[in-house]
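Take a look at this single chain, the form predicted alone, given in structure tokens.
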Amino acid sequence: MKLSSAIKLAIVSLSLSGIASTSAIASEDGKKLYSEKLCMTCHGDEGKKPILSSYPKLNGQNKDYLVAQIKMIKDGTRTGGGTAAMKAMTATLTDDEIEAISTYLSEVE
């Protein structure tokens, strides 16, 4: 019994460390993508200082919220405001890229 519990604990620990590593990779990829996709043009470095006061600060936002908003702009569900400019910027983003950028922004303080 004790060996079985130890094996289960080891598997859970490895799984959790893999999740943490994946998050770090996603964040690094997201940082690179944020730059490559020119997000800073409107939202500023690290999403901290948008060029217009009507544009949102993105740093520290909830990751799932960011993913949802980007996807809604991309598919046309969300309209109005500055979404017309964002529609063009999000058109080529893959779901993985959206996840990576959102992870990165959610971790920037």
Given for the second form:
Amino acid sequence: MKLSSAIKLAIVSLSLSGIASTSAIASEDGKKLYSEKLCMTCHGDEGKKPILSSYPKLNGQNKDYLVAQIKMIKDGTRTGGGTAAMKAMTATLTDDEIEAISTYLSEVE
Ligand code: HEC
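Pass me the form predicted together with ligand HEC as well; I've looked at the form predicted alone already.
Below: every chain and molecule of the assembly, starting with the one above.
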């Protein structure tokens, strides 16, 4: 009985901290992450100037689309094209970071 309440409490506090960290990561953090994670080395400043014409521009794209593409490249659902170059970059991204970067990119005019 005591143990199961302790477990419930742990689950509640874990999910609360999850909520807190999600809301703490906003688009300003996305901007920082975009450079910290070296995204600009291929997609250019603010996602506007990819280094190759076969690489996508990212600015102003729909946020949900960006989130979905990054996750699919990360988990291997999306393959082919230039995804091999991109996949390594996604390995260290958490879901929160993907959300934050995508929010930032979607808001860049
Ligand atoms: C080594 C070069 C490289 C780096 C660094 C890189 N990408 Fe990419 N990225 C690509 C390429 C190439 C594609 C196109 C994949 C394809 O052809 O399907 C791509 C595709 C994408 C897409 C899908 C765009 C679309 O229109 O479907 C998103 C979103 C994206 N990258 C975000 C990022 C983010 C965020 C980072 C930093 C964490 C990053 N990329 C770092 C090369 C890179």
